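This document opens with one chain alone, in structure tokens, the form predicted on its own.
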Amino acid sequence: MAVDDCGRQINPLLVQGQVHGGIAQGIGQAMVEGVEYSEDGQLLTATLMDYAMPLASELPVFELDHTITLTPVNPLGVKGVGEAGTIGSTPAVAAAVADALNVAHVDMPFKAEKLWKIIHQQ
């Protein structure tokens, strides 16, 4: 569940898309995205073939809601949208992973190999 307040929604469908995109970005950052370098400092994730990003089919269904608080700083009463998804989803996933593994902390990204090693060390 994600709730956002972007003030007046000029186009609610675009607002939903921005929130979905922000959540997807945050989940991707937590789960698969990561810049990696070789031992000699060569960038190993320079292209999208090497830098993992989540696909829509890999993400859960997002249940969205909103509040509308108009801002007085512009005549339309609009604010930015989408940032809340990026800010909230990453620590939510991190907390869920740490809780599921019964550990205090796990470095992101939570790739399968890393999680497998943690599970089998316990």
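Keep in mind that what you see is a predicted model, and the values were worked out from it rather than measured. Take the two forms, superpose them, and find the largest set of C-alpha atoms that agree within 1.5 Å; that set is the rigid core. Residue numbers count along the first chain shown, from 1. What changes on going to the form predicted in complex with the partner chain:
Once both forms are fitted on their core, a CA shift of 2 Å or more is seen for Gln9 between these two forms.
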Second form
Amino acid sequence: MAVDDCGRQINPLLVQGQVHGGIAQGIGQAMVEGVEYSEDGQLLTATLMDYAMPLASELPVFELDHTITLTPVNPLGVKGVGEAGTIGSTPAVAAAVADALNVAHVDMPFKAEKLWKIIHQQ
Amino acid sequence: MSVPAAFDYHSAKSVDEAIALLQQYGDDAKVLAGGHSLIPSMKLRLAQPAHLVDLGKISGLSYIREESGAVAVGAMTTYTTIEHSDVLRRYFALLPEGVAMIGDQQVRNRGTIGGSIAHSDPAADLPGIVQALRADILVQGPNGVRTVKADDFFMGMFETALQPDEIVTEIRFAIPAARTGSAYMKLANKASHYAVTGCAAVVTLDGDGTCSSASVVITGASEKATRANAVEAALVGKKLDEATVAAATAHAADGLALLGDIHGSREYRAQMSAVMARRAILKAAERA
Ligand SMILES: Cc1cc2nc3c(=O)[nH]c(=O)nc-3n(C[C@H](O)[C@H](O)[C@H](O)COP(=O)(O)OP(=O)(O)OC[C@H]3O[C@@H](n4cnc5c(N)ncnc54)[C@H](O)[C@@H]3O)c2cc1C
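Next, report the structure of the form predicted in complex with the partner chain; the form predicted on its own has already been given.
In what comes next, the whole complex appears, and the chain from above leads the way.
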């Protein structure tokens, strides 16, 4: 569930699309995305065969809502919505993982092996 | 590097012509099937064949036929065709199930069973599956056709029993005994969807549910898909309940020269091999 405020919505469908994409990007950052180097400095995630991105098939259905607070600084009252979804989605996943594992903090991305190690050290 | 080195392209019209071209160009030639392993490695210039011999235009290398106690699958049959084959689904659940987990739809539309096994990628799915099914691999060369048992075909990382002038033409699966079930489970690399580790299992039960034969192969965890003999021995003669299967698979990765990389450490691969093996065997037993 995501609630955003971009001021006046000129095209609500585009707003929803931007929020969907932003949520996915934020979940990707939390769960799978990460640039990794070997000890001698070689990039190990140089292609999409090694650098994981979030896929639509792995994401839940999003429920969206909004408030509309017009900005006074332009005549239309519009604010940006590009990547707005990322602001909330990354910390929401991070908080859920920390809560589920009952730990204060886990470094992103939450790859399966990392979580497995935390679970089994407890 | 994202562009391959220059090469000559040959479209063979028959298997004999393809073999003749392989003989003519020797080490400078490579066979092209679906291209979904070969082309990426040419783009990275890990492979730089001067001649590509395309099997794509040869008619009669793509088929699934039930004949005399076996199902024969042509080497150029794509994953998508295998995934939707009723005859394969009926006899060998793990084969359509396993190919459905390969990469994405574009890869499955182009990639072929012959190409996958000829490539022997340690993280590929089919090498484990064809071994678990104890398939026969038909290989054609200048001196005719020979049959290689799947167990003898995979020699190492990107290494098979194929000679440079030989082509895989067919993979044959014996129709299983009654009360045989099979399953494939894999932990997929989140980026490519190749197996970090996977397990292909085939079990046969007798009248009272005792396991009379078991075939279990682990893929992804080490340099090649490898049969887990100790796991198989611990299953035969037993009822395959949760506790028995968990005990039999706890050390499924013992003896493997485990790989470790950013997608999974050695320790993680060992543990997940045990988990995949347990799940695959229980699922296979449930289907038997
Ligand atoms: C994005 C992506 C994701 C992938 N994910 C997976 C995955 O999850 N699991 C998986 O198992 N694979 C995966 N693959 C690899 C894919 O399955 C390839 O299709 C397969 O490894 C090779 O089959 P091919 O038909 O494409 O062969 P090609 O790439 O054309 O050939 C591969 C090699 O085999 C040789 N060869 C091909 N056919 C024959 C033959 N009949 N006789 C002798 N030699 C032959 C070629 O000379 C070459 O050396 C992925 C590939 C990509 C690009």
